[in-house]
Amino acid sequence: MMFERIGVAGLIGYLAILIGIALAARLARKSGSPADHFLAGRGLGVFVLFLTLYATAYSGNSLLGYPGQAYRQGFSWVMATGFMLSIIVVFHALAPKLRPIAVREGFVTPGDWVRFRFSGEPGSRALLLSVSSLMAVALANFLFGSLKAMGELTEQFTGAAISYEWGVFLLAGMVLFYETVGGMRAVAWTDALQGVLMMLGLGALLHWLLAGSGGLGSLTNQILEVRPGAADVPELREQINWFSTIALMGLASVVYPQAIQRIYAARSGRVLRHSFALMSFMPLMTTLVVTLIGLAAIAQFRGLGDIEADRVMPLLLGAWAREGLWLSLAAMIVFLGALAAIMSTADSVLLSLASVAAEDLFGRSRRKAGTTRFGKRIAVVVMAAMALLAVLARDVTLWGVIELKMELLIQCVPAFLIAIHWSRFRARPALVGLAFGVAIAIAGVAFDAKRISGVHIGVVGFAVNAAIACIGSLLGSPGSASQRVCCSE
């Protein structure tokens, strides 16, 4: 009972924090236009925004998701790293030549970037309703996950005393009230707070498992003895997954408009630089991390199921708050970590959300401060919604979701990433190409076919995507002057 005591005084003391923060970043605030509310009046250092990235890019399905699909799949889970380390690569193709051009014309969301390329073309506007539209549904698809992830662990950690739905609907409530209050600022400073807490709850809780267990080669020969099969050598469809997953991940995860937007709001080119300097580390930190915290759970938890097994983290949180009141409090700064991590993300897709509806989708001025008003009443809906679709849907895996959103959200890379650094790229080769990739993944999760020999129905569906996009854009004429101007900087 002390363990769950403690777990709701923290989850109590954690929210007046927050609180704390939201009203400071209100007072803060510089005027009520999209560009204050939304980015934060383009004025994040090198620190803040570092954090805010972290925080953000690892979420409830890194630190539930990722260990559940280790604890499946054993060793071969390592790759996970690989993953996220291509994310950091990527985005070194986009943000140096995309920030200078939205600090030049006032970018606040991505659609920004498609309507300003595309100006004037045949198709420009249906290919940045299509391309908001996919953002908008990977956006709630992240929503959702983050939702589940944030329920399972205040039921596990307060020992059911607040459960799963009233943790939801608490949680949600909470990250609506600072998004709202304090815009980007609030999302930011809390992220940073939210990055240092995780950053040492993971580091604690990886050395109470290499400590309980005598050394990483005791913990490999406990694994083995439970399941043998986990440290094969995957068969060569397996190999062709991990290099699918990188393309994958690393392509989609550019255009994650949370992430897009941190672009445009960092401070200067040199902030946004070594922010991402400071990033490269990560993977290594964290997703390193967690998949070993997902193989310790083998050796102690066995025979869990698919859906129990996005459950380990906090499974191993109350094993170890169980053996006494010092590691019951080491537990509880390890699950404010995980919680502040899955917050933090929560805050940023909704932030996110909110300005690509206003404005992508429904045409709001990016000038006006109404767009803001608007954002927010999108925010408090589409919280709700997802919130409500969470307690509803609470058997869904964590790592499913993640594949989901990204096979869809990779079809909007073209757009982005190719545009970019070549001025022939054409609106509406860009738009049939998107909509053959859109319909092969939809396909492939309608007939259940989600793999080809091994690579992904979504990089399948790019590769079609890409190819089409790029052949039209050949066969048609030159860009105009202002693509001429954009991808010669």
Second form
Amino acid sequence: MMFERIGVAGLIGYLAILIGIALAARLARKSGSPADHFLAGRGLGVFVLFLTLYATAYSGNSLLGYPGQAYRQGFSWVMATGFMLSIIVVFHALAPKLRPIAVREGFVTPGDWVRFRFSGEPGSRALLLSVSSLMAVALANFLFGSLKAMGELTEQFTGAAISYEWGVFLLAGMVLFYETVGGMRAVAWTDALQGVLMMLGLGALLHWLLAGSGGLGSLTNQILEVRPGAADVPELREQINWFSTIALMGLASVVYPQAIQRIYAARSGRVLRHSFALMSFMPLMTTLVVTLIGLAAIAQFRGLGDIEADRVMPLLLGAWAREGLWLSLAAMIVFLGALAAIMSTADSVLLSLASVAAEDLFGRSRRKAGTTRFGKRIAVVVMAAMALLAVLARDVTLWGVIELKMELLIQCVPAFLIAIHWSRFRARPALVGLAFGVAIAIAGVAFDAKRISGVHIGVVGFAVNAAIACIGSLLGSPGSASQRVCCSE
Amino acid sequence: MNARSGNPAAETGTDRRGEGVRPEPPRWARWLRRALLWGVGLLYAASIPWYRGDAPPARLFGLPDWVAIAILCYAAAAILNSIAWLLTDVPEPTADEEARRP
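The block above covers the form predicted alone; next, return the form predicted in complex with the partner chain.
Whole complex next, starting from this chain.
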């Protein structure tokens, strides 16, 4: 009972701090323009940019979904550390070229790149709408996963004093409040706080787990008692899936709209590269830790089902907290760190979704302050819809949600990664390729053929998509002078 | 001085449209960056145990060896990737381009 009270008190204190940060960000704003609201006036420094990238990249999926998947899959889930790192590797192909153009042209949304790069070409408007729609769907999916994780964690940690449903609505309301009041500035500042909390929390939890289990060797022995074949080298099909997952996550994640907008929002190129240099180590400090947490749960909680596996983190925290007052307080820090990670992703996703919808889908001008207000209204509607969906569709695994999102998002990659390096890349073949890629991904999900010999259907769709787009571009006319200037170096 | 980006002109040189040239990173830095990224690729290939037979795994640091090797590969890749980012040139627009921004 003590633990539940501490949980409720910690949650209230944390939410009060977030309200204070939102109000401070509101006072710090320089104008009501979309660039100020959605990109914090392009003024993020190394510390805040790094922490906001970190807190945004590591979400409810990472904190709840990845331990759950490690519990289900066993040791081979070590691949998660690799695919989270691959995101920072693949950014080498996009950020150094995109950032200077984005700053020069005053981009706010990812769609601004598509609009600029394919300007005046046949099919460019349809390509912009298609890419933006896919991004909006992926973002909505991301928001759904985050809201679901918020509800799960709150219910577990408060001993159901705050139910799953109330947890979803309460925290969705809080995210909506500070995002609409303070924009990107509030999001980045709360992300910084949330990133620090997350690092502290995970470090404490890992220490407790390893100390409790007697070290890695003992942990392995305990897992082998429950699953005797768990240490065996994965079969070929699983190895192919390992490679496919790295490709899927690495490629799809670089076109996360919220990540692209952080490239725009950095104060300078130097700030950006220093932030990415620091981000390279975060998979080891976060993903590897949550993987070990999921593995440790195999021995602690036997026989959890697929859905229950997503709750191993809150279950572990609950077990920890029952060991005394001080451990209850430590568990509260971990809980708040996990909640912070989830909320920081939700706020970034919501902000991005609002800007993509307002400017790219509804075509509002970025120069008008009215666009910011319109974006805020969209944020309210989307948040309400996703919160409702999270309440109605609780029994979905978080990893399943992540995969679906990535398989759609990866289809946008050619319009960014190929288009930025190859001046002959054309809008119309890119559009046709994207249509085929999406159709393959959706058909795979609809007919329950999510993998072909271990390769994700989204990766197969991406290969077809890129091939069609490249061959079509080769057969088409060479690019205009302006496109050669931006992309042929 | 530009409040957003410090001093873009000092960081990136003069106009790219003919009046001047942005300072390029030294050639060794570009080669080293490329070599580091190739190294990251090789470490990724080594992280997946495709080269292993069916023999029962030994223990390394308490973990099955293929798990420990994957973790070591990712740790080394993180170091190489981090250095590669520090060597990456992300040019800023010149003051002239800033002034022309829409």
